[in-house]
Structure formats: structure tokens, C-alpha cells
Amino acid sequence: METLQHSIKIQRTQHSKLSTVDFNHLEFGKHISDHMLVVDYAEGKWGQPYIMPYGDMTLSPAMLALHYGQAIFEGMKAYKTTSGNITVFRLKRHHERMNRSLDRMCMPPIPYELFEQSLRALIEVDRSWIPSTEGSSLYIRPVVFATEARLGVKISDHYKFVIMTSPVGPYYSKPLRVKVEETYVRAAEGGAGFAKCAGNYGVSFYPTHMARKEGFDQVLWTDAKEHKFIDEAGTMNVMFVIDGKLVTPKLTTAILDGITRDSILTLAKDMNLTVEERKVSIDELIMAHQKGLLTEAFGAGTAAIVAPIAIINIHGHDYTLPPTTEGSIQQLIKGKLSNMRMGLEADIHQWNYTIH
């Protein structure tokens, strides 16, 4: 493995950006760090991957991602242990989702020693960019989509693997204030919906913006045949304590199947937790939330990690739910998740991959 990562071509800035950000006042993917890697795929094969200063591309209008959606993406992160090395998060998982989503979208799949190689000399590139801030990470961007010019509807036989990083701090600041989406729908079972592909993130746009115009955060999409069950939140899975009972929709093709979301549900198990897949009504989280039994709600996903949720909205009705404490199921997962990541407990499923 180490002959693919020492043969990667690097083209280093001579121009930083990295003193021009505030590390102690970092929003969500606005800063991109100084490089990124690029591998062209052609002639059925991945050439060999290069880094290169971050910075724009010159692309066809014709391409194929930009007329028929062959576009899908990844997100994960790097952090900074107590003892000086880089850890990414569950690696092999990520790789895994990722081929899935290629797999749908009919594009070609990335090998795991590409994929390893290729992120492992971006992050030592760039691991001055990796923020020690409690909270903070590096967030990692793998983009994969098609680049072959013409215009008629086909595959695509070239492609473009990208992998961008970014220091940031906490997705969300406040508990969320959600919406139950009764209307339009993100994904419907037999489609794309647990890909991470572009299509996906587009048409769930309109609905999240009318939801924040009526002052709600995200939305809580619900399935596309009845709208009577809670399938995921607008950028992450959803979880609902319910009589002492850590309870989440059980994973659909409608539905993504979260790292972080499993993450949780393993560590609940191993605290002795009881744990639940499967449907999540509506009309349940209304009884639920009214006999006094729905004591928490909060997103999970890369991104946001642990996302505590305040109110959730039902046919135009809140529903407050208690205020999180740090006895609080969501908090005591999200210290042992952030514990093990950090490299204060110990590593016992072996999610870390180090960086030395």
C-alpha cells in the first residue's frame, strides 16, 4: 500500500490560506484547505491520483454530471488526538457507503488502497489545517462525478474523484426546532434515497427552505406512500427516546445508512440500552410526547455528530420535548463517541484509522 502513496504526484501552493482563519470561529464548510486531490478515471481504470493547489477546474457544460445527476459525494472527518496522531472515523464504513452509492448511479467503484492512500497523503499534506479546538474537525469531502461531454442520455465512460478538506466547528449551535414534511418527499422506497448522490440533497432544498421560513431548522421527511411514517431528518437519521427506549426508523432504501447512526446504536448496545429499528409513526411520537414517554429526539449524522431537537412540528402543532441535560441518553453517547475519537477511551470496535 505504501508504493501507491509514495508515487502520488504533489503540487504544493505557494500561497496559503491558513492564516487568514479564525480556528476559533469556524462555520460549516466555508473555508477549504490549500490543496485537494484529483483522480481521472478512463479507459475503464483510475489513473493515478495527484494533489494539487485547491482551486477551479476547467469542465464541459456538456458533461453528463451536470444534465443527468451521475454525481455522489462522502463526508467524514479527522481529528486530533491527545496524543499528537490524526485519526479519521470509520474508514472502511465510509468506503463501503460510497461504493453503494457508485454501485446505483452505474459508476465505476473506487479501490480501498486508492481510497486510503489517496486520503491519507491529502490529510499529511494539509494536517496544519486540522483544528484542536474542542468540537472542532477536519471535515473531509471524497466527490465523485461524470465528466464526459455530450449531450445525450447515457453512463458515462469518464469520471472525476475529488477529495477536498475543511476545518470546522459544531453543525448546529442551538437544539433544533423541526417540522414534520407532510408534502413533498425527499426519497421514495426502490429509488436513490440511501445514496449519498447529489439528486438526493437538490430536491429536498424547497421544502427546507419554506420549513425555515416558517421558522423551523430542518424538516422531518416522512414516507412518500402515506406520509405516516418518520423516515430521516433533513441532513442526518433521526432517534426518539420513548419510555427509556432508544428507538430509530429501521434502514429503508428510502433511507441513508448513517456511520455516525450506527456508530450510536453500537455504543447504546454496548451501555446496556435498549434498542429499537423499526417503524416510527406519527400518530405514535403524538401519544408518545402526551403520556410524557417521548423524552428526547436528536439527528445523528457526520456532519452534526449529535443534533438535540426541542420542538418537533406535527399537522402545524409543537410538540416541546425537555430540555437535554448531561444525564441525557443523546449526551452520554455523543461523550463516549467524542471519547473514543479523541483517544480518551478506549478504541474497542477498532473505528479509528491512525495517522501517526
Ligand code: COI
Contents of the next structure:
Amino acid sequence: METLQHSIKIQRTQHSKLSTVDFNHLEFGKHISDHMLVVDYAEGKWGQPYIMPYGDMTLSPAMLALHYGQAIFEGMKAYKTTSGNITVFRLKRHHERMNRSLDRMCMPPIPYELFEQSLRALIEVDRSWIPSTEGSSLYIRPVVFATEARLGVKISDHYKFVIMTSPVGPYYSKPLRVKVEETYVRAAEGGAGFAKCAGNYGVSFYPTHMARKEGFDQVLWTDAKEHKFIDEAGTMNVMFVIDGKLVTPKLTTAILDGITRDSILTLAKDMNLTVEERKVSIDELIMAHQKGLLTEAFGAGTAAIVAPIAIINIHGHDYTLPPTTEGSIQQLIKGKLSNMRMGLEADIHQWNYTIH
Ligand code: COI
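The structure above corresponds to the form predicted on its own; please give the structure of the form predicted in complex with the named molecule next.
Entire complex below, previous chain first.
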């Protein structure tokens, strides 16, 4: 029986850009691989996927995604393991999250078979774009957006599902200086903060831009009601080590259900660390820092992986954290995660989806 993957039409590029990439110095998202996968949705169903050279598309300026924001995306990674296999990390969970985002934005779900087979086919075509340098991977960016050309405020009847990939290193190259945001809001409970919709990122640009002007790399968002509790960092979830325990904000509808977040919590439990998912107040962080109990803070995300935080600025005051060492909890977990992805440690949770 012919699988969906084998029926995908492939138009290969005549002008590969692979030789222009310096795989030893990969800037996040700078290079997009040679091909992209495209699927159109019309008349209530997803059509046949096809692969074509990555490049510009003709789209209407009246398309609904541009006006009313029906646009969601995912971020995943593919690795070349030490035994030469190609794997994708937690494919199923990314698919589930993508469908939750689609549902929140009144967009049609992507069937698992379509997601899986499309991705497989695309990665096979651009397999030579997967870096093998340490800490690098092929970042996979599926995006779905409303393409119906209409000015009326309505749920679109037409969509495009596109997958593109990009060879990447870590998103952040140095420990971060973050500002706890107490004026602006990324998402309120009951909103769409848990979804990976484009608007969540656009809305964070202005406060982040202001924080950058003050010398910060990123903001730590707080709850929309009281600005008392930490939510997340926009490009990643956030975790703390307080009194030897790994502590992270409990998920709400305002926080992205990070897959790296979940992986780290699972690995920490495997390592017999105490893990607490609960509200984390700004006051608790200040107090724990004063007592010397706040020993680590870091971001966790697909792009960011594990991103050490060096300084947390609260109410205009810098709280400096001890430098990260090889024995830091974040380094131990990061090492375990990397070993699992690269096939150096048993994949006991069956997180690696093998392409071949
Ligand atoms: C990811 O970690 O995949 C993200 O989507 C965060 C950011 C690069 C937008």
C-alpha cells in the first residue's frame, strides 16, 4: 500500500544554498534549508502535500491571517545521532500542541498522519542540512495561517500549512540579563497565552524592545492581574533552583506548555531531584536570593534549550546569580537531555522519533 509520504510530489531545487552555510557558526534562523512542504486547506479538508524549493509565495494582502491574526506555529528539532540515525524530538507531543493552538484559533486540526508523513518526506529531502556539530540541530518550523482573502471579520475557510527547516545552534549565546516585567502583559488567563499563536510574539516586541534599550536580553512576564507571579519568558519557560529544589510556574492558560519544560521536569524526577510546579512570586525570589537559596535560574525551550540566567532585575534592582558550573542542576539536566537526543543514553521515555 502506498503511504502518504510516498505520494508527496517533490520538486527539487536546481540551486542549492547548502554550500553558503558555515555549519561551525550557525546563527539561529538565518539560513532556511532548500525545500519547504506546503499543504492547502479548502472545502473543509486538507489537500495533498507537496514539496517545492523554499522561496516566496504569492498571497493576497487581504488574507485573513494578516488582519485578524489566525496564524500559529510550532518549533521542533531534528538531530543526527551518534549512530547516524536521524531523529525528531517528541514529534507526537508537538503535533498535539499544534492542534491545541489550532483549536484555540478556530483553525482546522492537522491529522497526525499528514503531519508525520509530511515532515518525514521534507527531512529526507533536506537531510544534508542537519548539522552534526555539538549543540546544533535542524530546527523545524511548521506554520499554519489563514489565506482567505476577505476584509470581513470571520473565521477563514482557507489555510496553508507550511513546514520549513533551518540548521541552528543555541538561540542564546551567553547568560541572560532578564527584567521582571510589571507594566506590560503578554497574556491573561482565559486568553491564548498557552497557544503558539503569532500574536503572542508580536505583542511582546514592544516591552522587550524597551527592556533591551535598558540593557536586558529578555523580559520575565508576570501574571496579568497583579504582576506578582512569574509566568514565562516569551521565547522560553523559566525555572529556578530554590533551596536545592527545581521550581517552575505551574501551567495556566497564560503560559505556553513547553515541551522542553516537560522534558526537563521528567528528567529531573528521574534524577531524584525535588520538582515543584506551583506559583512563583516575585517576593519569593527576592527573599530566596537574600537568604542565598536562589542558586540558579534558567530558561527552557526548543530554541533556547537550557539558557542560563545571570541577572534578574526586579523593581529596578539587579539580583545576580552564581555563575553556572558543570555541577549546576541546569547543566546536569542539559547534559542528560543532549545525551538522550544524540543516542548516548537510553531513550527511556521514547522521545526520539526515528526517521531512519
Ligand atoms: C521555540 O523554542 O521553538 C520557539 O518557538 C521560541 C522562539 C524561537 C520563537
